[in-house]
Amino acid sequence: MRELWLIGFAYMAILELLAIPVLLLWPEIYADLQRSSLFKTIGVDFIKRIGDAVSGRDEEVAYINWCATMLLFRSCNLVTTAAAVLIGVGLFARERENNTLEFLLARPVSRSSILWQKLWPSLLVVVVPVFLVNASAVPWSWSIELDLPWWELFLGSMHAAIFGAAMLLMTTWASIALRVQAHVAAVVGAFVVFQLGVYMTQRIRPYSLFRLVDFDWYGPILCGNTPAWQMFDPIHGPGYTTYLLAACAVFYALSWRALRRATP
């Protein structure tokens, strides 16, 4: 935690600084959206859906969709992914580069314990700012005489936090399997960029990882149209949150297996 607190503070500050302007400027933005016909001319389907959602006649619903877009779809996807990768890259690869992995593995502590003791502070740093910053959106909204639903905002934040945890665990696995931090960053970064490219291509968008955390998912959650059970039930509902939890479990198992076989 002593090593991570500065990264965590900077990460939370970036999330908050991205949130404040888009919340406080909403009245002006909403007026501009009402007059604009820009979204009608854009040929990208999901952008059109966002435009229709944030420019509707019911301002309260439009504002909730705006928060789903700006707080969750934009900020959490970009900043949380960046923070998770930045933290995960050096968890074990840096130990190899500093020639301290041999000392670490030689200690009278199980490798399972080493993995967990490295991961839980990292998970806290990635997850907690998501809840704190999104919770701060409620009093910021009061200042412009609007409100956000607490429970639905918590559900959306939980899903975003689990996505960040999955990205951290994936990067941790790469940090154990690869020996150089630069190689870890290159591989994980290439994967993220590829997934973003797939998401931006309409016909193959459903195959992108970011389809699990886009506006079409967050918007209904914040508007109360996707209850908690549908988030976790992949049989009778979308179940996207369960898929992310399963990914976390898989990447943790892969990290544990890689560390058991690791050599300095």
Given for the second form:
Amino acid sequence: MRELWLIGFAYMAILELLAIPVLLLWPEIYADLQRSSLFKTIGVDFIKRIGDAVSGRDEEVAYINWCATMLLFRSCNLVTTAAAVLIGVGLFARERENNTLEFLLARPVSRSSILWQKLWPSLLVVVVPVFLVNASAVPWSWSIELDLPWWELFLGSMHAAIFGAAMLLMTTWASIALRVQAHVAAVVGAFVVFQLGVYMTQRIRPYSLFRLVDFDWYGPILCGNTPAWQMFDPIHGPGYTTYLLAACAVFYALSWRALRRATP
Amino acid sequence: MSPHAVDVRALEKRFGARHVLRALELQIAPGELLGLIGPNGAGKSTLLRTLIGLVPRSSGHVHLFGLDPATEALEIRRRASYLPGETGVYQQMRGDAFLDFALGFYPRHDDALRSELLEAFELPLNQRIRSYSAGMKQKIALVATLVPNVDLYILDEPDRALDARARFYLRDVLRGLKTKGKTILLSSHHLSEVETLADRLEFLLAGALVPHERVQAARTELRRRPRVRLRDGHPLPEGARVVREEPDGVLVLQTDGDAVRWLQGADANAVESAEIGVDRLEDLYQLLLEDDEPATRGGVA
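Pass me the form predicted together with its partner chain as well; I've looked at the form predicted on its own already.
Everything in the complex follows now, all chains and molecules, and the chain you saw is the first one.
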């Protein structure tokens, strides 16, 4: 448990340290963006869209898009994924390696209870820093005389946190199904790298998991163009948040099934 | 309702093509202490894990206090405490925290036994378990297993990594539990120690229990096999043949008649030392395995 909290604090500190410079240096960055045509020369379509959004004439809108890019698209995706994988890899595979899984499974406690008792602290450690660090962006923004919309930032953070939870649950499933931590890390790591590769390839980008958490999704949320119901409604809106919640439910069910069948 | 604490009938367990337990029949009465003996890979740990519901059986019937581990494992684990063969303790925890955690799963504990065990084992409970020796880890795992006040104790090699003093103490503790009416099933490699403790011994060989008559015959046969060390240059006295030569030069012999008589009649200058009538587990396994087709109890080969 102590180790989990240490990872949690380190993860939150990294998120915060990544956030502070991109927030406080915004005035200089914005001025440079006004002068530079760098974004327009890059041939990658989504980077061009980001460039247009963060260098627009309305500085408040440009700043919100900048925060959507840097806080949610960049920091949360990378750091949250890394933290979720780091925590999830050892949840059960390490118990097996240390011979404590047999001890644990032989106690008079149900396997569903073991799964939940091991998962909820990990979920808290992955999810809470996303909200805390993104909330801290509001007072930091005041220091450069700009405002961030609380509600929209909360919605974006919620989506990022659910993505982190899905990554943790996927890794937990692998941690139960595979017997060795190194194998879990290799399989989950390869999956994430593959998904990033798909995302970077324009023609097949819509099929990447990271399409659910990219700038095209976070930008409109933070600018107030995607209301909450559209986040959750996959029929009349994009409903990406519902997809992630469904992924969480599926990975939780798979983890429970794998643990129910697990032998020492 | 079965009158047995443990009732196993026609139990089969396969891991893929590997047949680990074969038509196994085993009954243990309430309050009985049963010693399960067998070489590595005989299926002892698989049997114990099947009883506690950690490993699903392939076929057959298993009941503990009338409860089926396939469907009522949780209720069984409330009534049975299990010590795994591989010591599984949380290395990063302090000894006292580990015990609180492990015992917290059980509603009733024998606090007097806890105090006795901790005093006898002299465990440094304020230190992290990662600093413990292998024997100390086994001792704390034993405390976590024996202190819960349950009806059945399933112990997979409880004396593993223990020194002689701790092994003797453990024997007394198990006797004490038996006196209180607890049922105990323990597997071990120490034949003589288990024999002095157990009400009954069962030999598990290649996944099946060996019939008692066959074990008895093998042990009688073993008593006719003296272990002899000859003086340098002296030939083997007549009336015996070498069954096996051990790396330390000791010869395991098969005598034509009574081993004691053979020794009495042998040239005293030829024999440096001799040992007769000692059951060595390894010898017993070897003898039982000598048959091509083990006539295991209720077993299919």
